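For reference, the chain that follows is the form predicted alone, supplied as structure tokens.
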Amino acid sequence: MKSTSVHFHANARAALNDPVLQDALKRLKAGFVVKRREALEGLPDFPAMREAASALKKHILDHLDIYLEQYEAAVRRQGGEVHWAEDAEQARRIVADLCQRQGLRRVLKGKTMVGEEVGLNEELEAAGLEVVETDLGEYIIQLAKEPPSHIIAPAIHKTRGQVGELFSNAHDNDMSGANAPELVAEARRVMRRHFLAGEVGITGANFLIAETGSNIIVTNEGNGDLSATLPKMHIVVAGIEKVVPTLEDATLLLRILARSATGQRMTSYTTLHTGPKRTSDRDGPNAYHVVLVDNGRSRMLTGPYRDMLHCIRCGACLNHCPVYGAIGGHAYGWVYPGPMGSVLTPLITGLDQAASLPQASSLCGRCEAVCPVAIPLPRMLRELRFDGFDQGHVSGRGLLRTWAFLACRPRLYRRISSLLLAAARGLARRGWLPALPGTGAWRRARDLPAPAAQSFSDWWRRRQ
């Protein structure tokens, strides 16, 4: 997927003006927050269990090396292979030739947020494959040709009114005034089929467990099951930073995951894949192999975006972002929307291509007081602001610079500043200011109120 974040401004305006996207955006509210703070009143144990989340991925960061290597080890034991891709380019690759050189081409595709990452899709469909999304959500935006909106819902922007539209001109069936059980219904028939001539198949991985060489997915459908034991060749696609020590510290995080996503107490299916079939197994694939995907994670490693990497996808950040709720995913130009998406696109991407995603937060620390495992999507967002600044990708450098000459010399500052207010108050009109030269962006969403009679530092002063 092309990112579109560097027209950032330009998308939420044109998500701010659409009434389908707001009037879904307001179920959203009302959906994942509602139900993740009623899980939680129910597990008074959270706040030390996300203390201790956060410790195991800390941990498993400053040893990252050694338990990626016991990974491989038990994947190659268990029968399976591991492919190493440092890129985007050499996961699309890897993948492809995997497919070609078995002669495979009927891909299903279970959700794997890293294979949108890597544009896994474009570049199967390119080498000839047919792939299918397996995720009603994800199976839906591709037939929409859209980008997931929601990293956990991917097509949460969706009335039922388009989807019943995109099945009717996709299938042999008028699906235009269908309920949401009779859409249901028409994704399970015509998904069916695709999963009996499935020759391989693609999941993502929310755990990889070093111990054993397994790899964990969870599901509220049963699509990743059938995906990766129907097919003749299962791959998992996962970034290096998934990977888990043992069975027991993966209980930790599903028993917070969940809750923390969709507000259940475990999905419906948590299924845990562990190489190819076994002469005694009745079914299951006959080639298994893992791409372990770096794409940029490694450099995060060493610098002040590593707590990043802590990230376990849950989606909390994003449901309970004002920012988010206001424009949806979309208007990030990426596959990682939300606070987590405003980190981690100019990381990836590169800043030249997302300066304006950390500027699109208030800064309410919601996002770090509801990630299960406490990550400081604050501070990094401040971090980049100013990197950005520092690198000239953010606007009004001038009048910053100006501003920190005048606020490093406190006289003149505040001569000139009493001018300038003198001024101001001389303009308002009914207490309001009139557009000023240079404030035309800032005013398009804000009214700009006259500035007080008297100035806080004045008022100081004649208090003491």
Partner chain sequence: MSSTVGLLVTCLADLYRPQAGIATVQLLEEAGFRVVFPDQTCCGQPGYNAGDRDSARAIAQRVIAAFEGCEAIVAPSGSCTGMLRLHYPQLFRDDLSWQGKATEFAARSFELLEFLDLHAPELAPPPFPFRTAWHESCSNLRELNRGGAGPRWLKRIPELELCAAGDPEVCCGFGGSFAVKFADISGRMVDDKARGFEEAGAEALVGNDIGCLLNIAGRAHRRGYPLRVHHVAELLAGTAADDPGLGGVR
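Next up, can you give the form predicted together with the partner chain of this protein, since the form predicted alone came first?
All you get below is the one chain by itself.
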């Protein structure tokens, strides 16, 4: 997917002035945050599980090569094939080739964020294939020709009315004014036909199990299961960090994933797929392929961003982020929004393409506090700011260096600040400053109190 992260400021402004989006964001805050809190109240072990999950992820990354090879061998044992994609282009190419070589044209897609990351749909459509997103949210934004705005609720920014309009245009069936159950029934009616006609099913994976060669997907619609089992070929697209050693390990992560994401104890469907159909099986694909995507991940293994590979894509950091809550997901300009996106986007697409993202945070730390695998997101945002400063992506360098020069010279600092205080006091009106040069940004939303008549430093010196 093409990134518009460089236009973050303009994107954010548009989002703040979009009343429909703002309504949707209010509902989001009330929904996911409250449900997660209630789910965790019923799980007193959560802090211990969080620690265990974080330790598990750390262990996996320390031995990632071993577990990936183990996983590959297990997939082969089960009759499947594993393909390694170094970058987005390779991943797209592998998937398109798999479809084209067998002459398969109708593609069903379960929800896959890594699929969005590598731009799968564009490639498949350009190759003349027909691609249908089967997750309701993904289907809605596919009709709207928009990227997802949330990693687990891709169409969270759409209203019921907008969905009705989209369905009316796409289905030859007037759905304007339809209520939610009617819209779901309509989607189901249309989707059934696609499921029965699909020739290739592409899904993501929440976990890849090294001991069994299975992949696990969690959904609430069952669409992933139908996409994986009905067509002739099942292609799993997953980042290399999704591997876990055993089924036992996956259950720990499953328990914290759903609670953190939607506040459910478990999602409606938790499905394991292991290899293609066996001779004794009645259903299932004839071919089972896994495309393991690196796309910058192994680069993250060394250096300060390693912990970002702990991420299990629950979306809790988005749901609790006040910046995401103000502007929604599209403003971030790429596939992954919110705090995890502000770390991942610059690391995958390049800091020069997304220099504003790590800056666009008050570093309030709530993302880290709610992260079920304890990723130190504020620390990583700061690390990216260090990188950005070193690479010249930070505006106001001159001002910063002037400030630092003064901050290292207390006497000079005091003399200058006393002069500025006196000037500001002279201009103040009833305790507040008027529109002075340099105060424009601050004063856009709030007033600026006048500084004190006498600084603490001056008071102290007079007192001595």
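Everything quoted here is computed from the prediction, not taken from an experiment. Numbering follows the first chain given and starts at 1. Definition used throughout: the rigid core is the maximal C-alpha set that superposes within 1.5 Å between two forms.
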Point to revise | Post core alignment: N17 C-alpha displaced by 2 Å or more between the two forms | key: no
